[in-house]
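Heads up, the chain below is alone and in the form predicted on its own; it's given as structure tokens.
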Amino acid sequence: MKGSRQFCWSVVKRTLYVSPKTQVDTSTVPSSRDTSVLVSPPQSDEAALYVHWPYCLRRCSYCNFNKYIPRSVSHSAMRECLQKETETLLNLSQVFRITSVFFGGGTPSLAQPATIAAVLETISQHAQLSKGAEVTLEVNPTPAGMSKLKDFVQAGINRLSIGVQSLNDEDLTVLGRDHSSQHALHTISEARRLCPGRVSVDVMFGRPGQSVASWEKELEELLCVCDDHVSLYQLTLERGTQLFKQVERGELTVPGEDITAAMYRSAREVLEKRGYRQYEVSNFARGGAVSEHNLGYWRAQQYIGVGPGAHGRFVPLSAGADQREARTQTLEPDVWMSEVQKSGHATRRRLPLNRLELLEEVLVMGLRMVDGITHQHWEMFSPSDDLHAFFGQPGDVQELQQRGLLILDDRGLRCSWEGLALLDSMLPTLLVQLETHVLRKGQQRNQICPPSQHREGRQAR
């Protein structure tokens, strides 16, 4: 899922992200931090889905995800095994309407428009799939990625999400991308022909030796040309990429934390003054022209991950489950197909999500978020104890809220303007205060039930 690669924050990677590198048989895998009571969240027939591509033609500098340079593609075999487990996953999920589609990689804008007509006609056939509906396709701005841009909307695509990276051509040899700048105006041009006021462009900051100047002049040209949907990304340095190495060799530096903050900030007071409104900590839109289908990430909603690598958070209702599952598909490609041909998926992972690392994603995903997260979606996850209960009492939370940082009135709880920029270092303290408060309640729950009998309630469960 493209929102998630925002999420990596080290101290929560352990609820956001289970290992695809780990192999473990898909039966029920225990949690590791018992809290008493394995939940559900509130029961809901609609999902999400997300539709991984995992082919490109070349890896970025940058790059650490779930991607494959191949000699040759057999699209025909992609296609049917994508339709196969999507099918097998939307049985298993037992919904009734996907709310958003969200072909992403690696680098979609390389699969043939038939695969994306024919996975979304496999989606129709299983589940209600609205007219409407948000159906996005990453695309790479080479001259190769915008002839085929006409096909892919014919096919369903209605959203189209350019990365862009950056529109300086030196940084984009460094970035190790094969666009120029020239094919990225191009691309965004022929775009927003094509599906005007549904076009989103990624932007990259913090790029080496970028300074506060050259990004605000490179980010003003952006704004001239792109639509109505803006995401800023930090580059982040991933051990084992070639730019990491070529940073830690000295061939290559990148502006420090005090740069990038005010790169940040700076591209904020821009978007605003231009209309853009900032929705949450990476994105930006005018004209109500939001991502729904990464909105449904931050709200908690459910989602179905296909193909290699892909994650899902939902409820395997036709296999008897009541609780939602973090689940992660057979990373490399070759094999993912072999399991799906077999078995009709390839999920190499399941976790089920017991009620504190649940409310650890609702947590995270929601304060991504301007509006933060409102009293009643808190309740639908907590029924027993509200945002005040969690967040409300002495210590360091509340001294995040004097500091003005985070704010918990009778909207709900969110960062402030300062605070959303801070967020990563807030996290760890957030977490600590929901994790305290769910054992301390585990265990008053435990001493106001006998052991056996609570021992027979679980067994009974």
Given for the second form:
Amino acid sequence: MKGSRQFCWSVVKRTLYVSPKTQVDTSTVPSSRDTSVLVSPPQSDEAALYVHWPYCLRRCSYCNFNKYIPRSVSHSAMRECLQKETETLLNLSQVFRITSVFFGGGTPSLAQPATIAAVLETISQHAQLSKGAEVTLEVNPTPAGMSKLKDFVQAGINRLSIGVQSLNDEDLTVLGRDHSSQHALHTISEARRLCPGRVSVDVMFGRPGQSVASWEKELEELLCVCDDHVSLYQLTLERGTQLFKQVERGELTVPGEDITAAMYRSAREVLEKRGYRQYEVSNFARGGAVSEHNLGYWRAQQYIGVGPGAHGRFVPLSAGADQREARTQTLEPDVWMSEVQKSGHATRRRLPLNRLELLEEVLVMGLRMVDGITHQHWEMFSPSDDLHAFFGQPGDVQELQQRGLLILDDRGLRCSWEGLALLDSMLPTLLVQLETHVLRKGQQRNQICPPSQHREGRQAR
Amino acid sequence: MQLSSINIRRQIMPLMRRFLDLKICRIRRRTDAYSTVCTLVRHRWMRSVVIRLPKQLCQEYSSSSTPKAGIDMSDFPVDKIRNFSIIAHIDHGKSTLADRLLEITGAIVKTEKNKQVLDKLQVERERGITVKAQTASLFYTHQDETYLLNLIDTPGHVDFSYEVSRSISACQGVLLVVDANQGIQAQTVANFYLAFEAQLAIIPVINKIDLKNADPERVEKQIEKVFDIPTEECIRISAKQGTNVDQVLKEVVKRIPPPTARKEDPFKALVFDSTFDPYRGVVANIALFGGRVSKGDKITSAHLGKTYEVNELGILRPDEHPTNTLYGGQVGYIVAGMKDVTEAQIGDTFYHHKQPVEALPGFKPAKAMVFAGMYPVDQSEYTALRSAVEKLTLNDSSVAVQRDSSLALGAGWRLGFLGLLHMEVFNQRLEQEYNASVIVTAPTVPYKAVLTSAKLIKEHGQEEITIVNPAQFPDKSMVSEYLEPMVLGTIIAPDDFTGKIMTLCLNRRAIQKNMVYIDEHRVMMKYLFPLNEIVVDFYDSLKSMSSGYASFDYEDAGYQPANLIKMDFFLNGKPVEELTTIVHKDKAYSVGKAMCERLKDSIPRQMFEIAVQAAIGSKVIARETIKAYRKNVLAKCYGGDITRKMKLLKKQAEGKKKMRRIGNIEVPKDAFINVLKRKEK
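With the form predicted on its own in hand, show me what the form predicted together with the partner chain looks like.
Complete assembly follows, chain above in first position.
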């Protein structure tokens, strides 16, 4: 117990890379109850890389994401800083290979193609970025965005994710989008021409005034034009957005719980019928055209987050750490930029994840996939106790299995078709079970051997 | 002129108090001229501010500054003592008047922040009510004589009228405060009669005359009509603005008789309140009915016959202020090494060791009107909760405590309260002051049953038993008759609401006893209610249907036979023990249906369907269904969403541990009490 805390402090002291503003949240530094630290997470020589472009031209009425509507953007400064931070964090993580890159935002299609090229170039200089690696760009289907697609592809982008959201022009206005359905259709076809088989469209349901029938019709329409990948999002009302206020004031009404449930269900059926296999709660792919980058998140693989407000999960190896950290970059672009210029990176918050916290993320993210968590997958994070040991005991989790919502078998742990729609209701139960098990094991170990020997550490290794 | 002087007073008074107290006091005693004081004040502190201070200020100020260090209580013979309480309907400004009296007499420094100084508990300040009576000794100079005025504050809510009667027993007079806008309210009447029956001098004070809608004339007429007090005896004040408050003090001195105690008699004191201090033990508030008592004296409790040595005594101003001796007619506190509150029973008489006196009449013990089970959310917290309950009941002897245990809820207590507010306040204090988390069962009233079964009679040792736990309600086959407690309720409201109120009362099985107009527009109605009909939400319903204009108070009215049955509630066939209720047979169906509907609304959807049922014996009389969740999954979750998502899930997982589980159904622990409290549809 004591050992691990000291260990963490030593990490802090030794980390020269950390900018002065970085805070280490000591409250969650390996908590007193969990003593064993998972020393080297799997594939620590690999990571995915996310780049955040924080700017948008306008504010969508439903969005509470980290984005800024600037009067002007200094593209060259942004480019330099993104490159600089990429370089610093790659060195810090000491990863050997970058498995995929994702440019998200904000509206990353507002960035100059040269910026994308420069960042990719930096990655290649400091790690291996294989030719086939997936490099995705989020695209707003505006005429301006469309005209740049070719240049983006030339810069190294090989997958395009298009934020269509809706094919209904009135709805697009309500959502505050800066494109029309016509723009969307043109952008899709241009994208398919440039990256055949590697275009994804985002579409949103549960919009104000939407009915199940109109949603089904719209989806059918979309499937006629789209490529091999579809992401479905339910519109969520976020506090502080314009849409939230409009709904609160009664100016707009969003469909109720039962209707959105029906929309989700029918979309899953329609997509399945048209050959799109669901592989995650909101993602569907035809012919295996899954998003490797996003799968990485759900498989709890390492990722490096670059850019204002970007999140990362990796072991900062060169700082002497052997524990994965949850890292967040500074939110505001201007502050982020000056920090990067000063310290090479702008990591605002570092939170070492202990064994329990890491397993929690593995569980929560893993169960979002239709294939769930395989035994091999779990074993990488929990070599000593398998899924049966955690979730095969009589209790609430077993009840979920008996009710046919959750499946634990030779393959691993996953949701049933029905269960996937109820995942968020099941997760608290699963998390309680996970914590109880970890705590019980911790107690047993402490009883068997005196804590001073730190057997836990060795076991985890 | 008026305005500016007030402003100046506000600014300078604290300063003046701090620096000038004693000096001015001496000057003031030697001379009669206020101007001397004023000159000094100006000379020292206000060179450029004020030339002439208003006369009133000087007067206030000088009276504030009388005895400071080392008060000699022998300076106050009985004819210089007045013991009084302020009684009022809730929100009529009792605590604000007390604040002003304290300020004027210098017991507290006058600042903007003096709001309900005597309300010390967090719950009192949050709810704006007084729960625990407090005492303050004030020094007031009137016509060159310094008087000792003992103000005994009283709680305002109907649940706490027992405390009012206790406070009154230590007094010779009361200030009956009535809101100049609202006029006489139900508790005004109840409190008036408490004081009237105790034969105290009653000074009617009409407060809030600064309000736009104030109509003091109408209120004076009401007072004349209902209480038979001539209109000219009323004092019109605004406690908030301080208007005429000084007049109140003058009248206290003039109209309230001094206590009749004699210093020469043997020591005899009434314990009218007690609190518990973890370091010193019991602190008893006493009123001396005769003789004197000093530090080191040996005193005996008439009730227990135990003898104690006085370690500390003094007056309350309102903070404890030790003195050497207290004399007949005075009021103060005493610490005498008592370790248990039961040793200083309220109503007990203390006398000097070996000088026994006839004990004072004392009071009826507080009578619990409402009972509820209290259990720790998690049995592992039992010990902690027990110590919290013990500590809290030390300071509130009106709570009846009984150990209890239930199959579903484990070990806990059955507690008796003076009313539902009292229960809520107790619960809130447990949570706020002791950080305890509890499950509270449906409140019930003390029913009685006349047993016929010889076996049961033998078991209980008597034919008539009192049932405070619905789980122990005996079956009809073993009972010749059930009895329910009744109360006589007083409702005062504008006559526009008469029809609505009559309907409400009828629905509550009440019988009208009488109805009179107290002025052209206000009606006072008396109803005989079954207690269980008013316990939970009657007051709220009455308030909301009358837009807050109706007021209510009640008093005990014995027992009456009633056709009672026990009703159980089930979630997916599993009984919910917290909700088991005793109801009148005629109301079983409507109560069952309403409760099921409310349960449906307060239990969140879960992953399976939930049947909510009400049953009498094995017969289901009402049913509702809570549909299962069809979908509950966040639409998207990528790298940037994980942290937020995990935080939310962890919070939900923590919340899960605190839920009350019935079978596999999770119920937020406040759902049940909310179910019981909801207003009628």
